[in-house]
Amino acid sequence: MSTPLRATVAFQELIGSMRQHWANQLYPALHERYRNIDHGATPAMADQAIAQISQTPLYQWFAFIERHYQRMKYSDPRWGLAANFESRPEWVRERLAAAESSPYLELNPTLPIPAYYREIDIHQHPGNLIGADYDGLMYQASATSIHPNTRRFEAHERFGDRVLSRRRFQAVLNMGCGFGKCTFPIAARLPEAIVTGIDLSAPCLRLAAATLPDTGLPNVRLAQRDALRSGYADASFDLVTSTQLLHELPVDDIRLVLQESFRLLEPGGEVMHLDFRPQGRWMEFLLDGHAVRNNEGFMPAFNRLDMVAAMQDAGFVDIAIEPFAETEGATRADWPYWRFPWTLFRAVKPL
C-alpha cells in the first residue's frame, strides 16, 4: 500500500503546529488585548474596541494565519492534501474498494446538487466535496489534523452521549453525515436503532461505507440524498440530527431543513441540530471574519437568524438552545483558548 512521502507528512505536521499556535497562543493574546480595550459599557463601545483591534498587527497576523494555514494544508502544490491524494490513485481505489459492494450504501448519480455546493470551495477544500473520488479522504485528513494529539472527533462522540442521555431512539436520521464522524458514534450508542446518514457528497459516503466494516456497526445505513427534500416518508424517524450543517446553508434552506426535520419525525420525536452560535459582539466579529477566511459565506446570516422563531415556524415545541462543550471544560467562562461556540438546537414535534 502506498504511503505519503515523508516530506508531505512533515509539512502537514508543520501546518498542524501552526494551527495549534494560532488557537492556543495567538487567540489568547488577541482576546486579552480586546479585553484591555473594551470595558463593555455599551454595544457602541464594543464596536469601537473591535474597530481598534482589527487594525492591530496582532489581529492581522491572526487572520492571515487562519486563512493561509488552511490554504496551504489543502493546496500547497508540493505537499498539500490535494497533491498527496492526486498522486496516489491506486491507494485511493484500494481504500474505497469496500464501498463498491456495500449493501448499506445508496448512491444517486442524478441527484441535483445546489449551485453553491458545486461552485464554492467551502473550507477551502478544492472542488468542495464532489470534485474527486478522494474528496472524502481529503476531508477526513483535514478534519483529523485539527486534533493532532487525540486523532479523535471528541465533539461528535460527546454529541452521541448527549443523544443517549435524552432517551433510547429507534430510528435516527443524521443529515449531512459526511464520512460518518457523527453517524458512527450515535449508532454505537444505540445498537438497537437504525441510524441513517445522508449527504450530498458521494465521495464522503463512499468513505463512510468503506469504513463501516471496520466499525462493527450493523445498524448504519448511508444514502446520497438532500436534507432539504430527503424523499423519506412522513414520520419515518424518532430523532433527526445534524452537526455543523446549518451554518453552511442559505437561510431559506435552513428553514427548509427545519421543515423537513419536522415532517420526517413521528409525533413526540426530537430534533437535535448541533452547530455554532456566537454569544456577544466579540465572538460574532470573529466568526464573521472566519466566514470570509474559510469560504463559509452563509455563516453570518445564520448567526443572526432567530432560531427559536424559525423552529416555531416549522412546528416545533419545547425548544432549547444550549451551549455544548466539545471537550471537557470548554464552556467555562475562563476557557482561554480559541474554540467555536458549539451550540445545540433541540426541540420536539408535538404529539
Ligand SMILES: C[S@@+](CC[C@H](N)C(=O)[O-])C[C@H]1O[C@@H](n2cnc3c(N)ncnc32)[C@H](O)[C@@H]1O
The other form holds:
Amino acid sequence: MSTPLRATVAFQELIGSMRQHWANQLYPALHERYRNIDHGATPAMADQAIAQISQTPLYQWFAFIERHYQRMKYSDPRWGLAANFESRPEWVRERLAAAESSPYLELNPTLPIPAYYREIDIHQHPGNLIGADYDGLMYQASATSIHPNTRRFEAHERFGDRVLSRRRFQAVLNMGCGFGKCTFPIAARLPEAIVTGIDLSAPCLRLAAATLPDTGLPNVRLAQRDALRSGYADASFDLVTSTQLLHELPVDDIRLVLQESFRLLEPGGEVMHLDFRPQGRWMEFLLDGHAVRNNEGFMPAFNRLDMVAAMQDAGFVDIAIEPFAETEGATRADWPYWRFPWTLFRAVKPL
Ligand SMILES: C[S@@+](CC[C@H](N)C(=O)[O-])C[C@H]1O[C@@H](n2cnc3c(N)ncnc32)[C@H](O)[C@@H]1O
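What does the same protein look like in the form predicted in complex with the ligand, given that the last one was the form predicted alone?
Following is the full complex, with the preceding chain placed first.
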C-alpha cells in the first residue's frame, strides 16, 4: 500500500480541524471567561480564579481535546499516524533510502540514550522518537498541526531570520535538530557556514538526511549525539542554537546543556535557544496543564527556572530573554488566539 487510506486522511483532517477549533474558538472563549472572573490583586486570588475556571465544562472540554485528540492522532488503532506508517513499511523504506548513503549523516547505534528520553512518550508519541523507523516521519506529520496559526515551518524560518540578523556565523551547532526543521532554514540563510544538527533520534536524523538532497543545501551536517555531552572539541562553534529542546529536559540537564553550549563556543560566540516562557499566572496554568496532557513533564520546572541565573552560572554574559513572534503580530497584547509563549534565550561567551 503506497498511499494512506482515504479514511486515514479524513481522520487526520478531522484532528487538524479540531485543533483549529480548539485554538481559535475554544481558547478565546475560555480566556474571556477567565477575564470575567474576579482574579483580584494577590496570587491567592489568582489561584482561586484558576480553581474556579478548572471546574467549568468549557475548560474541561478544552483539556479533553488537547489530550485525547493528540492521542488519537498518533495512536488510533485504525487511522492514527502509527497505524498508517506501520501499514506501509516499503513506502517508509523508500522515503528514507537516501539517508543510507548520505555522506552528511553520522549515526551512532551505541550512543547511550538518557533515561528521561527512553521512559517518556513525549508529546504522546508512542515509543518517543526512538521506537520505530518511521518515528521521524510520524513526528513530521504531527508537528504540522500542533501550531495551528503558523504556516508550515514559519516559526523556524523566522528564527533563521533572527540568527542572520545577529551576524554572519561560520560554524553553527543546532542541538535537538529533529528532522531538520530549524537546521535547514539556518543553513539556507548562512551559505558560507557549516551548520551541524545533532539529535538523539536516529529516525529523525535519517529523515533529515533523506530530505537534504531536496533542499540543495551543501552546508548541513547531521550527527547522532547527545546535546548534554556532544563530544565536539572546545570552541568548535561560533553559534550554538536549539528550538523547543530545553523544555523537554530535566532541570539539571538544562544546566548541562547550557554548560555544554558554553564549552563548545569560541570566545565571543553566541548561544540562542528558542523555547517557551509563560508570562503571568494564566499562561503558567495553561502550560502546567499542557505539560500533563501532552506528556511534557519537565515543562513546569523549566517555566520556573531562573534562566538568567542559569546562563550566568554557565559563564555567559550579555544575557537577553526576548519574546519571539512565531508569526506576524503574535506577540501583540490583543492577539486573541492560542499560542505558545515563544521566547528567545540568548547570551554571549565573554572574550
Ligand atoms: C520538540 S523536539 C524539537 C525538534 C526541532 N528542534 C523543532 O523545533 O522542530 C525536541 C528534539 O530534541 C531532541 N532531543 C531531546 N533530548 C536531546 C538530547 N539530550 N540531545 C539531543 N537531542 C535531544 C528530540 O529527539 C527532538 O528531536
